[in-house]
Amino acid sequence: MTERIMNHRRQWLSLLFLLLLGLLFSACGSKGPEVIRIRGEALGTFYTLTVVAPPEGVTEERIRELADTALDRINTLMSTYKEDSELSRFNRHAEPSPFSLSPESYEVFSIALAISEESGGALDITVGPLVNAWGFGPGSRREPPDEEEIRQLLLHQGYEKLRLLEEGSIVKEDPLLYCDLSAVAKGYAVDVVARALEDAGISRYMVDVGGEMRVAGRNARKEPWGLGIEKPLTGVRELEMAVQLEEGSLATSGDYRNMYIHEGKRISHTIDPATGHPVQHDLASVSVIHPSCAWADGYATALLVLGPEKALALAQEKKLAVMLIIRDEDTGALSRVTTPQFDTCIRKP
């Protein structure tokens, strides 16, 4: 009898607890800000948006429209897969006369060429034909080019053969020069979406396009945004660490996603412009935090090309917030090197 009474009491207390818990969550939910989450496809990848406390009248449909319009615009201008994109038309432009650029493309070319200068050519947007030759451009080729093909392609490569003119146009000194803006364009697309959100009065958001991210304000818990960085492991999605940002961008470049194995060797999509070959060193991943996602994206690529020692030297010289993940090719062990600027952003457990 006593046991039955105790069971009834426990059941009643459990129901009371669940009721109070439900009321608590309901109360918290009623006081919390509105959160809109959107997922879509663009630029050959996925994007996600998280918007906190949007202004009155700014709906989920409106936010999606803003993002899709911005991303479609970048794709129309900078895709190497679309034959009628502005970039594709420039790549076919074989005349010495200036080629007029949209403001967006001009800005991306400007950022890319500035980072090329800073990195001693580690970032080189004219490396496109070599990227294609190694099987990472339009088409399905998945075998290395021979040395003669590489030598011929290197003859028509070099960012210094491009000149931006003040009136918004560009000149290429070699008519066979071909450009690939992907090292900066995806990050730039993140910036463009962020600007569109801000123009709509949105001040708390996270934009993620294919892993390149930008945030502003605070999340729904009134905390800085937590952004994850993956371990540089092929075929595995595992968190390496998280950083916290209230304002700024995070971009990561690595040798572990867009790659293939040929005769037991890792063939990465990141091409060293100095050799015409994929990078062959122990630097597996570079993450950069920067106010601009376009700059973060470009720096991440340049540092990955440079390798551990030169990348760290440039990051320290420019006072960049950078994390390098280095892979021991013999053991597979991973180690991290960070700059002081990056350390301040590491999320504490």
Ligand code: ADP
Second form
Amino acid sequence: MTERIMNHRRQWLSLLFLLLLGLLFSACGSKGPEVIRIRGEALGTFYTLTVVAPPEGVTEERIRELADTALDRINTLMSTYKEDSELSRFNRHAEPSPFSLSPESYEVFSIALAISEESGGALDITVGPLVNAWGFGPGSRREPPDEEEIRQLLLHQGYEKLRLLEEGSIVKEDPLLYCDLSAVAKGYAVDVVARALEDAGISRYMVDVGGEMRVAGRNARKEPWGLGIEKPLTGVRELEMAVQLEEGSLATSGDYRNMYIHEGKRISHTIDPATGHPVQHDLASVSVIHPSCAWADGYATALLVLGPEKALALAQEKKLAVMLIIRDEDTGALSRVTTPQFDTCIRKP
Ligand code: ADP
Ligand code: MG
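With the form predicted on its own already on screen, would you show the form predicted together with the named molecule?
In what comes next, the whole complex appears, and the chain from above leads the way.
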């Protein structure tokens, strides 16, 4: 009797042993999903793509081609550095007649004008001449303009003087209007690349163009994507925190990267359209999470112009997922303010 029980137990033990061995082998032998990483240059910055488990036949070369084609098109349409871009041709169009836009530019103008309305003109793509005058445009010097020049340029500024017509064209009510789409175009480019990937059957990806990001699906470890936000410090790259997202976009605007110091003052590439001067307040960076990267990008710039109090008020009114990093001018200490919608995305350590 006891022997039968012993035999039984031995059988069970050997079965368990075989099962464990099998598990161990299958764990060693099983590969994770295929991961393709691509880096490149576009729109005057760098881009990175990570694609997980692409469909059969969608190779690294194919993905690179999709991204480069999408990014080249945005550059050809919206660069102020290219004389023959659609935007440069519109900027030279000094007539009241409608100017016909590509569907992509039309969409970017629509998003920019909607955010201008919402932010009371904090985002205003007609600040282009001031952006150039302060040294952040094509062929410009890194030196402040004088007050008279600023006053003159402000006369020919104002997003209200742009009118989008239903059939896909746009009208300038002041022939001297000159537009700069940079505050939204990079985010829009991320959306366009994401769409191209999805059209190719890719459902798990991360797209990053110059720090504006969009993700979908889960990463190779089957987790939501972790996206880092930098500390707003010039000259060093340190992580402030990470958010986790399974679907959506993250854009950040700050006063710490594209800037120069003039007579001890920080001259940032973000211009306050109300004054014609670079923003001068203690808001160091703004991060926005939004389904669309174009909107996230546009909101981030608008909120940076508004400054901490008004930015928080608008973020609360629109229920936006936002983090503001505020710099104490005396001590340099950084503090964060977040909305509840942002808090739910913060990655727990
Ligand atoms: P980045 O992601 O490179 O920090 P942003 O998205 O913040 O850039 O956009 C900043 C760019 O937008 C500037 O370089 C300038 O070309 C343009 N810009 C600056 N101020 C404004 C403004 N108030 N409204 C719209 N565009 C602006
Ligand atoms: Mg922006």
